[in-house]
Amino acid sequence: MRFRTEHIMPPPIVELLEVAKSWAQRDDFLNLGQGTAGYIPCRDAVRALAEQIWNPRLHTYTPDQGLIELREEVALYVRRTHGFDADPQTEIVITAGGNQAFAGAVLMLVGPGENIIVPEPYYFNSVMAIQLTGGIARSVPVGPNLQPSAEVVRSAIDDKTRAVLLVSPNNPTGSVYSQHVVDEIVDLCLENDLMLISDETYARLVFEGARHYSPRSRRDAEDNVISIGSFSKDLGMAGWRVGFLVGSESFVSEYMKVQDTVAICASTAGQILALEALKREEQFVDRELARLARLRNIAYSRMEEIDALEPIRTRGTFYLFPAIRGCTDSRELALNLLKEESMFVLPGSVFGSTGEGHIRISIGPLTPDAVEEAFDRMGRFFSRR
């Protein structure tokens, strides 16, 4: 029998995890591949999670929409980090992690032979959503930059284009673009009618003095912007599974017919925990991202001392996307990393093939210990080359 999904790639860090699992039995083995921050939801939230273990509300479904509390916090909480109004009751929705919310727009919005304009490098999950609904991702190249141009997204634009999709502060670069390059891409999609879905996962995880623009802070574009985040990183919940999207009421509205196909809801203790969560955000990630600035200017400090190594420094996530000088097959090498030196990272080609030659690098759950542990091996194996 053949399945409609044959067509898709397996996703890559599945496969690649499964082939370090060997390695990762070693007491030395260090995990630099998987998108984590490295801590968990702070005490006091969990506590008050634990507190409602036997209420019976937290093991029945919520609203398909989700908790109307935890709608108005994330009210709250997007006009302050990413500056812009939702109404709680009407253009808010509760998903099951960011994915679970573009998955759900892209089977709104895209058709067989329809297609996303997509920033390359990419977020490969990004690229299989489309691809499920049997549309195209139509890959543009950011520039030298890290950032995309209006003027090459306007020369993929034809007419089954439906959207045009940014990740901002980037995975997996850690660009963070600027307002001038989003207006303009706003102007872009407005002036073609397309929808701008804009992926805002890593809002919060910004550094020297970088700040994360919202497009959907446009008070013009907001019926043609998707804002889509996730608790996964910022809260430290990724197990959890509990991300939002925001959407004009008249998005949402359609919306709510994928949500109570694909998830009716998402899960009520991990909402009750983000719910939690958000009333103590501001002083605990600032903690989080104070300790996240330390780690990444070791690590771009100790990136400077290895010839092979081509950084740009970018100013978002806790995503390193050096170049390596020479290298025309990142798998290889990622692989050979793995086996000579106990280290596990992401080849660049998983993200596209203008990722080629690179590699994603997580600091996310090290200790500066660790970051120091993983240049040393570093240079140590591209010394040997």
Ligand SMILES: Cc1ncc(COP(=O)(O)O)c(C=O)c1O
Contents of the next structure:
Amino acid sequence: MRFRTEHIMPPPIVELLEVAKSWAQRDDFLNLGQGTAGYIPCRDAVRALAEQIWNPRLHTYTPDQGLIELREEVALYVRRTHGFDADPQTEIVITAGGNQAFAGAVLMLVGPGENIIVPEPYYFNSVMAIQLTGGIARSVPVGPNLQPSAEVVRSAIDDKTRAVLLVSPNNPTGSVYSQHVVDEIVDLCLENDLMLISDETYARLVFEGARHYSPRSRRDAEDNVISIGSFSKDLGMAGWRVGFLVGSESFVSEYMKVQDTVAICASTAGQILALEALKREEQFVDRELARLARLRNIAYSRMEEIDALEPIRTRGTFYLFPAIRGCTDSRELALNLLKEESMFVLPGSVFGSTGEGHIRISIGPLTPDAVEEAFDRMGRFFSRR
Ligand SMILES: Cc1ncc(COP(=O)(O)O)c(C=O)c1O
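Now that the form predicted on its own has been shown, please provide the structure of the form predicted in complex with the ligand.
After this comes the whole thing, all chains and molecules, with the earlier chain placed first.
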């Protein structure tokens, strides 16, 4: 039997974690591959959920679109974090994570042979979702400043192009796209009647005075922009599978066909936890951001001491994406780091060919001491080469 998914690469983290499994048992194993901020949800929110554990409503479906109380909280959250208004009745859907939101949007937009323009390096699941539909992810490189260029995007548009994807703050580079760049790409989408899918999973994770700018805050583009969010990172809820999608009323009402078929609704317990966590979000996340900012400072200053690493300092996420001087095979490098230093990083090549020669280091789950230890090990590793 042949399967229609055979042309798609296997999920890279799953595959690499399989290789790393035997090292992961060791006491000295350092995992810098995992894309989470390394904390569990706010305790008071978990307690509030626990108090409801025997309530029958927790064990059954919610409306397909998600609990209305949660959608109302999401509307307040996107107003604070993303700077736009969305109607909880008609423009917000709660999904089983950002990935489900994105895959659903792609299902609605792309058919076989059609394409979405994807700035590269890219988050690999974005490309996999497009390929699952028989569509083409047409990747365009970001510039040396790690911002996409409207001109480069424009040159990739053809009559089969259906949408442009922006992921800001970016996985894997951490780049926060400037308002100017985002506005130029919004204009391009409006001129060419394209959708703009804006994956804003890391909207809250910005540092050093950076501001997240959402393309949906452009009132003239509300019909063309789909904004995707996740509570996996900032609320520490990766295991609960809750995210959301914001789109125009007509997009959302059409989206409900996908939602009902693929998920029916996001996990009810997860939605209640998200609701409780969002009520306490500002203080909780601000405190975690202060912790992450400290880790970022340690990591960036330690990277400067290692000649082989060429970092570009970006202001979003807990990812670092340095180029490695002279490296042409990042997968081999990642495997050697695993074997020689018992530490796991992601090879840049899993984020597209322009990611080759880089590694992605996730410091989210680490303590300050573990960040120091990670760079001690990398210093040793590269000094032997
Ligand atoms: C850019 C981006 N979008 C979406 C996701 C997935 O989020 P979720 O756990 O909400 O599906 C990730 C996870 O790493 C991500 O990096």
